[in-house]
Every structure is written in structure tokens, then in C-alpha cells.
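Taking the form predicted alone, here's one chain by itself in C-alpha cells.
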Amino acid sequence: MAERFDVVVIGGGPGGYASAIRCAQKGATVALVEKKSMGGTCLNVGCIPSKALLASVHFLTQAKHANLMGLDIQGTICPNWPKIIARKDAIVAGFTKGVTGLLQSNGIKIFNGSGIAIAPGKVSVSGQDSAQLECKTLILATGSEPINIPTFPFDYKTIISSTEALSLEQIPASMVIIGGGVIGCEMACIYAAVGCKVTLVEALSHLLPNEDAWVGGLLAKEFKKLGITSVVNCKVTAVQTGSDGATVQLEDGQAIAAEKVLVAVGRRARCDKETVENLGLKMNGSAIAVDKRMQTSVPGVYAVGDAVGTTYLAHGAFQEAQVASDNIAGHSKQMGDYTLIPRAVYSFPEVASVGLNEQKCAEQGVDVIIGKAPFRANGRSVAHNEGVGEIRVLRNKTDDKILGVTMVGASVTELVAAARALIGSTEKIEDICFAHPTVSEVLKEAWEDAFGLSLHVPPSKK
């Protein structure tokens, strides 16, 4: 006999568990089906493990520069890779357990197994907790997977995805990373910091091609100091593997030998073929098509997170989960402007942005005034030996509204929420008091500079 619930969620990643909790908070009976590990890509093979590794190697890079801070450290500073990996695994395990506890504390019944929708309102679970479920509303949060390039597919040993790169047993002597986006840049910093010779190859004109060219250029310059070689505007044509690693062929004729080849060209939405066919879902390629209410083409079926192919960000999935759960509860809610979902890269230095960038403004024919402020002029940044980078604020020349903020520098991912509050504002910031000395003052200086009011940034030359 089938178990009945108001809502069944397939997928326990950020979109799935957030949807389940929000629906339960609104009084629904909820079941969640997860076939692997609670927390999905973000918690298990994405956001959290990568940030744990980045934190370890960031500490290592700081220690190596101790002399610049007036400190003498005796002995050799070197990474203990097994301990770094063990620390990462412990952090992931702790949060996985925590998410499971959150779901249970909200009265959500968890089914460990593979969930397939056999019809609207009906889900079959196979695996550890085999069951037949019925529901009024179904939420699909089936996540994503690394994009596999057919001409040199993953062998998960020499040609690897980000999943394997987060758990290598030892530090490779060399690595070619194909793809200079978010994953590629973060992984490059991790492995270069622990002594791996890293070459980062990006097919487009600059690293982080979704951001402005100045961002990619600044990163390439700083990456060089870490020992990372950046090759841009160049495609990989072939990868030959052998017993001692691989040779990566570039279209410009270069051949680069490497022990490991990390393919990091992005992720693609994933949904079980049986579910798509059984429900007759409308799709956008591999992604589930949804409207602004996060409802699919089938009444009573919603989809959120990576499965809909919008942001591929955990916090984007959280936002979509909130919208879906509100609508399921009978309210009328729509997803807003996706450019207002902050973008964050935890490279060395970090990159964060929200709203429109200079490239998008140019494409849309919007004339902007650009306010700029460098970290090298900020007292706390210099005191911390973190004076690299700058913040840019874009002001619409027509109506004075702030359209976007792009930041490169230490800890800018912690400032992007404050930057989000600027978007759409016409307020001149000189009347708002920021604590001194703080890194956040750089955001104030760039904001002021967009209005020609900065105290510490020299006036631009006409």
C-alpha cells in the first residue's frame, strides 16, 4: 500500500532539502527521497569540500608569507595531504549529518533510495527504503553532473572530474585543468598551493568568461604568482593517456604533459529519463523547463535547483525552493531577476559580483559611470597583506540607479550580500558611516566614486 504525503521531494541537495523544510514549515506532510548522500552536490562534492580544501591551502600560503608580517617560522612549512583530505571529509560528514537531523526535526520522512515518478502524484522508491509514495505535489530537485567531453571522456583515473579532484589520494606532480570558470579557477588554486604544476586552459578570451575581462586578466596575473600557467583563447583538441599520465594537445600546437587532466567545463542538469518520460515533462535540453513560479509543464509538479539549469548555485536553489514552497502553500510568488543572485568564486584572490557587469551593460546599450576603489588604498587590507584587487560599482548615467557591483580581492564573497543591497538604489552613500578600518570601506569608496564623491580615490582624469 502506498504511503501518502502532501509533498514528495526527489533529491536531497540544497534545492530539495530546502523545499522539504519550507513545505513542512507551512504545515504540509513531506517525504524526501535521496539515492546517495544528503546535501547533494554542494555538500558532498562541491561547495563545502572545495571550501574546506581552499581554507587549508590558504592557511598554507599565508604561513609561507609569514616573513612579510614580521614573523620567523622555524622549519619547513609543507602540506600534509592525507590530513587535509581527512579534515575535509570530517567537515562534509558533520554537515551531512546535520542536514539529516534538520529534516527529521521538521517531521520530514526520509527515504534512502532512487525515486522515479511513475505518474503525477506517484513515486516509486527502490533501494534501501523501497516504497510506493503518493502525493498532492511533487518537487523534482535531481541536481546536476559534470559535463563529459565525448572526444576525451572521463576515465576517472587520469582524466577526472571535480568529484575525483576533491579526493585524490596524493598530490599530483602536474595537472592540466580544462576550463577557466569557477571550478577550474578554484581547483587551480588548491593544487598550485600544495606544489602541483598547474596549467589552466580556457577556450574563451579570459578566465571567468562570465565576468568582465579585467577580472580574468587580474586573476591570470595573480595566478602566475602562485605558479599557475593560464592559457586563454585556446581550445583543447585531444587528450592522450598512458601509463604515466596524459598529453594534452592544444589547437595552437602546444602539447602539455600532465599526471592528471581535470575537465572542469561546467555542469549539466540531470533528471532520470524515466521520470521525464512518465510525466511527459517539457525540457530545455537536459534541464527541466519551469515557469517563474518554478512549476513544470505538468500541473502539481515543480522543479528547483540544478535540475532546472538556472544558476547552478546552492543559494540560487534555496531561493527557488522558497518560491516553489510558497506557491504550493497557496501563495503567489515568482522568481525575480536572476542577475540579482550573487556570484562568488573562492579563488586567490576571491571574485564576487551581483547585478549587471560592464559587458552586459554594453550589450544592452546602457551607458554607465564606473566607480572604482582599490584594496591597496584600504588600511586593513594592507595591514593584512591583502592589497590585491578592486571593487567596481556601475551607475546608470540616465537615472543614477546602481546596476551592478563586481569585486576582486580577499574576502569579497563576504561583501557581496551588502553589494546586493545597492542594486537599484540611487542613494549617495556619503551619509552612511562605515567602521574604520574595515575591508568593507572599499565598497563604500567604489560606491562614492560612482557618484564622484570618494574621499580616498583620486578624481578620474577627464
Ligand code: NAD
The other form holds:
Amino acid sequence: MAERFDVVVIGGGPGGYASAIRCAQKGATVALVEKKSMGGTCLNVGCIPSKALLASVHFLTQAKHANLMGLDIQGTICPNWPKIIARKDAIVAGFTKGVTGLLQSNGIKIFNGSGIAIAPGKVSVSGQDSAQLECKTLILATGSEPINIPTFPFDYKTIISSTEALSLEQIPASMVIIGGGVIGCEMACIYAAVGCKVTLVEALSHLLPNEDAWVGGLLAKEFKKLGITSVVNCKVTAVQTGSDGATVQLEDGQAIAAEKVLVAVGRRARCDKETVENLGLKMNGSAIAVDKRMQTSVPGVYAVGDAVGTTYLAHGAFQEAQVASDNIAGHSKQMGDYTLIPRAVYSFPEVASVGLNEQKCAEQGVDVIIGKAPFRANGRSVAHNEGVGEIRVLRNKTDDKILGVTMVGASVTELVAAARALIGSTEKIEDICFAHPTVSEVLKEAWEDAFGLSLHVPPSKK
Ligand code: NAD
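Can you give me the structure for the form predicted in complex with the named molecule, which would complement the form predicted alone we have just seen?
Below: every chain and molecule of the assembly, starting with the one above.
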């Protein structure tokens, strides 16, 4: 006999578990179906494990500069890779357990198995749990998967995706990373820091091509100091695998030997074919088509997160889950401007941005004044030996509104929420007091510079 709920959610990643909790908070009876470990890509093979590895290797990189800070270290500091991986796995396991507990404490019934929608309001679960579920509203949060290059597909041994790269048994001697996007830049830092010879190949004109060219240029310069070779404007044409690695052919004629080839050319939305067909869902390629209310083409069926192919970001999924659950509870909510969802890259140095960038303003014909401030002029940053990078604030010449902020530097991902608060504002910042000395003062300086009011940066030419 079918078990009845107000809401059934398929998928336990950030989109799914946030939707389930939000709906439960609004009084709905909720079931969540997950076939693997709770937490989805973010928690198991994405944001959290990569940040755990980055934290270990960041510590190592800092320690290697101990001398600069006036410290003599006796003996050598070297990575113990199995311990680094074990630490990462323990962090992931802790959070996975935490999310499961959180769902249970919100009264959500968890079904461990594969959930297929057989009709709107009807879900069949098979696997560890076997059940038939009925609901008034269904939320699809089925996530995404790494994009495969058909001419040299993943063999999961030599040609790997980010999933395998997060759990390699040993540090490879060399790695070619195809794709200089978010995953490519973060993984390059992880492996270069532990002594792997990394070549990062990006098809477009600069690393992180969704950001402005100066960001990619600055990263390539800093990556070089970490031993990373960046090749831009260049595609990989072929990969030949052998017993001890691969040869990667670039379109500029270079052939690079590498023990591992990490393909990081984006992710693709995913939803079970049976669910799509049974419901007759309208799709945008592999992504489930939704309106601004996160409603699919089928009444009573919502979709959120990577499955809708909008941001491929956990915090984008949280926002969409909030909107979907508000609508399910009878309110009328819409997703707003997607450029206001912050972007954060945890490379060395970090990159964070929100709103429009210079490239987008130029494309839209918007004239901007660019306020700039470097970290090298900030006391706290220099004291921490972290004087690399810059913050740029874009002010609309016509109405003075702040349109976007782009930041490159240590810990800028922690400043992006503050940067978000500036967007759309015309307020002059000089009346707001920032603690001194803090890294956040660089954001204030760049904002001030956009109005010709910077205290510690000479007036720039406008
Ligand atoms: P991405 O879209 O960020 O980058 C892929 C890059 O590959 C692009 O720069 C593209 O130009 C390049 N590319 C494509 N085909 C190529 C080819 N044949 N040769 C060379 N370069 C090629 O995708 P990703 O880095 O794989 O990340 C996947 C998704 O996961 C992204 O949407 C990303 O935002 C998300 N993610 C986010 C974070 C974070 O927020 N910190 C971390 C990891 C992943």
C-alpha cells in the first residue's frame, strides 16, 4: 500500500535536503528519497571534500613559507597523502551523518533507494528500501554529473573526473587538467601543492573565462609560482592512454605525458529518463525546464538545483529550494536575478564575484567607473604575507549604482556576502566604519575608489 505525504523530494543534495527541510518547517509531511549518501555532490564529491583537501595543502604551502615569517622549521614538512584523504573522508562522513540527523529531527521520512516518478504524485522507490509513495507535490532534485568528452571518455583510472580526483590513492607524478574553470583551478592548486607536475589547459582566452580577463591573468601568474603550467586558447585534441599514464595532444602541436588526465569541462544536469518520460517533463537539453517559481511544465512537480542547470552551485540550489518551498506553501515567490548569486573559487589566491563584471557591462553597453584597491596596500594582508590580489567595484556612470564586485586574494570568498550587500546601492561608503586592520578594508577602499574617495590608494585615472 502506498504511503502518503504532502511532499516527496527525490534527491538528498543541497537542493533536495533544503527543499525537504523548508517544506517541513512550513508544516508539510515530507519524504525524501536518496539512492546514495546524503548530501549529494556538494557534500560527497564536491564542495566539502575539495575544501578539506585545499585546507590541508594550504597549510602545507604556508608552512613552506615559514622562513619568511621568521620561523625556522627543523626537518622537512611533507604531505602524508593517505592521512590527508582520511581527514577529508572523516569530514565528509561527519556532515553526511549531520544532514541525515537534521532531516530526521525535522520529521522527514528518509527512503534509501532509487526514486522514480511513475506519474505526478506517485513515486516508486527501489533499492535498500522498497516503497510506493503518493504526494500532493513532487520536488525533483536529482543533481548533475561530470561532462564526458566522447573522443576520450572517462576510464576512471587514467582519464578521471573530479570525483576520482578527490580520492586518488597516491599523489600522481604528473597531471594534465582539461578545463581551466572552477574545478580545474581548484584541483590544480591541490595537486601542485603536493608536488604533482600540473598542466592546466583551457580552451578559451584565459583561466576562469566567466570572470574578467585580469582575473585569469593574475591567477596564471600566481599559479606559475606554485609550479602550475597554464595553457590558454588551446583545446585538447586527443588523449592516448597506456599502461603508465597518457599522452595528451594539444591543438598547438604539443604532446604532454601525464600519469593522470583530469577532465573538468563542466557538469551536466541529470534526471532519470523514466521520470522524464513518465511525467512528460519539458526539458532544456539534459536540464529540467522550470519557470521562475521553480515549477516544471507539469502541475504539482517542482525542480531545483543542478537538475535545472541554472547555477551548478550549492548556494544556488539552497535559494531555489527556498523559492520552491514557499510556492508549495501557497506564497508567491520567484527566483530573482541569477547574477546576484555569488561566485566563489577556492584556488590560491581565491576568486569571488557578484553582480556584473567588466565584460558583461561592456556587452550590455553600460558605462562604468572601476574602483580598484590592491591587497598590497592593506596592513593585515601584508602582515599575513597575503598581499597578492585586488578588488574591483563597478559603479554605473549614469546613476551611481554599484553593479558588480570582483575580488582576487586570500579569503575573498568570505567577503562576497558583504560585496553582495553593495549591489544596487548608491550609498557612499565613507560613513560606514570598517574595523582596522582587517582584510575587509580592501573592499571599502575599492568602493571608495569608485567614488574618487580612496584614503590609502592614490587617485586612479578615470
Ligand atoms: P566550468 O564551466 O567552471 O569550467 C569548464 C572549463 O572547461 C571552461 O572554462 C571551458 O572553457 C573549458 N573547456 C571546455 N571544453 C574544453 C576543452 N575541450 N579543452 C579545454 N578546455 C575546455 O566547469 P567545471 O570546472 O567542470 O565545474 C563544473 C561546475 O561545478 C561548474 O558550474 C562550477 O561552478 C561548479 N563548481 C563550483 C565550485 C565552487 O563554487 N567553488 C567548485 C567546483 C565546481
